[in-house]
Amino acid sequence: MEITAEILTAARRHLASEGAPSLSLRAIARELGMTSSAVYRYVASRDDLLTWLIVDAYNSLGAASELAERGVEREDVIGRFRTTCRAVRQWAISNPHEWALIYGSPVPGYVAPADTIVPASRVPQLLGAILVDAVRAGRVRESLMGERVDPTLDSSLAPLREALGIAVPTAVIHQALMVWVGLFGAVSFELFGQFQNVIGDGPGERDALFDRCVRRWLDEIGIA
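Using the sequence just given, produce the structure of the chain by itself, in the form predicted alone.
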């Protein structure tokens, strides 16, 4: 386990300095003072190493978001949602290279295996749990609860509705999906430089924009 941790730590450094497409097991072996064959006993290929990094990043993001959300009273669904959104952004700012790995450009030739699905689902599941609690508590806007949607959309979202475990109307699920896209899109825009010369980067300026977005997302999803 100690050698595995050392390989993963070195891989993170190479991710930051070289980028995911240039990850090299040979380079990592040299840094650790190991032979390439010794490293290959622990990780079979560059793609396996990428999977390690991706799973680790998703789990780190999920754990940070869950820890922050657990610190808020259960009945405070607005506070739980706001705290989760802020935790996602803060983790991304603190771990920009890992965020780029999991939400940036795909690595040429790499196809993520099924092992990444559960870790990748941690934040969406956390947001889904907040939504379910809001519906159960009658905290979702009544007009949205009764809104009609296109039958095709209703059918396509059936698996997600079933996964939530209670009868959440399709319109609410659709709004929640839009909010999920908005959250991760806003964080990616900030990290990937899309706000340059658009939004100031002085103290608190981008925080203020993000908090405004969170308030709008709460309006969109109908939580009050």
Second form
There are 2 protein chains.
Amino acid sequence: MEITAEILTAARRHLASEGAPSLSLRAIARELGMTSSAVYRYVASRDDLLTWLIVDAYNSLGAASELAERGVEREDVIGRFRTTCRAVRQWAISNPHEWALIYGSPVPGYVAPADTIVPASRVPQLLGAILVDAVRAGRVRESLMGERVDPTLDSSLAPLREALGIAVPTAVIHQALMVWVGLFGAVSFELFGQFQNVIGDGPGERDALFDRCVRRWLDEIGIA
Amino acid sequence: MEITAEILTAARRHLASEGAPSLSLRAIARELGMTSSAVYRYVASRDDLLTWLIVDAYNSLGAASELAERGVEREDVIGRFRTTCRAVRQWAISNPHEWALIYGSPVPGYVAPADTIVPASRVPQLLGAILVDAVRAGRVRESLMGERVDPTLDSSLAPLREALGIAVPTAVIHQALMVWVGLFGAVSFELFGQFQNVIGDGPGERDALFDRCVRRWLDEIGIA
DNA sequence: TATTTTATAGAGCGATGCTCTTGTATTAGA
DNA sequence: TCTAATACAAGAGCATCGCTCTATAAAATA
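Structure of the form predicted together with a further copy of the same chain, please, following the form predicted alone?
Below, the chain from earlier opens the complete complex, with every other chain and molecule after it.
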């Protein structure tokens, strides 16, 4: 329906400018020229609206990353990885409130519905595809490929292993997971203000920091 | 004052059980048997109370980590690091709402006052001290110690370098920063639910995952 | 004792999420 | 074409919130 889209658009704008905590159904209703009770015909609750925005944000981030990555030659695994990392960070800087919504503190009592799972996995999927190509091309660190590992860790990473499709040693999967965590941790730290008084924020300083992180992540997997 | 302490205690309990978003001055007042307007004699605003709790949480985490680390022999750098990491994670699991408060999404419009800086730096300081001892003992990776680095990165990490006291190569500082980010990123990912449907959560599985992270962080710095 | 300070209560403002009832168009069926 | 069902919106209302203002009781001070 038309109105549903209008509500979503207004909500998106409110989220981007004020952030999720101050997103109010009444304000959106006011803006669209209807009563607060009227929007409840289209939105089940505030949490419901939040879910729309969460899915929306995941998809926006996923699309931005995929688009950027697709612009790099398939053989250039390093370039694809670096481009993806930068796209993620750039999207986050451009959409800080959206980032906080999906990667920040969970709302107590709120349980993410199933329809958020697929959008949430777009970036991990992208990183996974890059990893798989690196493995296929034999460009992953030898010591990692051959390493035997705690069986508990094996089972812990079973869901990830299956998602990858091809057989990848657990040590490699774990290293990829660490890169994934490191990437999102670094972006969150920067956005959530943990670098205040710790890292310089002059022109280019944060970029340089992040770029070196990317290089180190590549090193850790062994892609060279 | 007595009442101030009572308010803080009640607030702490509310935070731990319901989380920060639903922390209400009125509820605290009700619980202490006074009017909502009465608490405003002791608390300037809700944000003010939040700041108390933030400082409190940072100190609680800092104290727990320091206590754990102090129980390890000084020469055992690996043990000190591992113990600190585990203490941080354990504290987070035991105090999820407090963790979300200090490491989750920043409240839009809220600016952390200066009195949060020192408590916030307790864990980084602890990690820094371990790093310094490792450097002094010559136990940091050679390749890292000798590496030359982008001057922009140099200046970006200047605040950190000064905080460490002794001369540590930028490449090492950056690596330590990555470990710091990785540690807090990993804990946040686990607590904020990003591992749902991705990492198994059977008995010991998450522990095994984290333990290997710790080992890899040690490897990356080169402590062995 | 008189006065000033301190601590509390109470009422009130504007805002929120959400529900329930009422009213009105538009559409579908007889 | 008339009627009945349906879709949609408005309005009032409830409980809650942060916060302010004023009036009042108690305690400390002069």
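A quick note: this is a predicted structure, and the numbers were derived from the prediction, not measured. Between two forms, the rigid core is defined as the largest C-alpha subset superposing within 1.5 Å. Residue numbers count along the first chain shown, from 1.
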C-alpha of R206 moved at least 2 Å between the two forms on rigid core: no
C-alpha of M178: shift of 2 angstroms or more between the two forms, rigid core aligned? no
Does R13 show a Cα shift reaching 2 Å between the two forms after rigid-core superposition? yes
Give the C-alpha shift of S22 between the two forms, in Å, after superposing the two forms on their rigid core. 4.0
S36: how large is its C-alpha shift between the two forms, with the rigid core as the superposition reference, in Å? 2.4
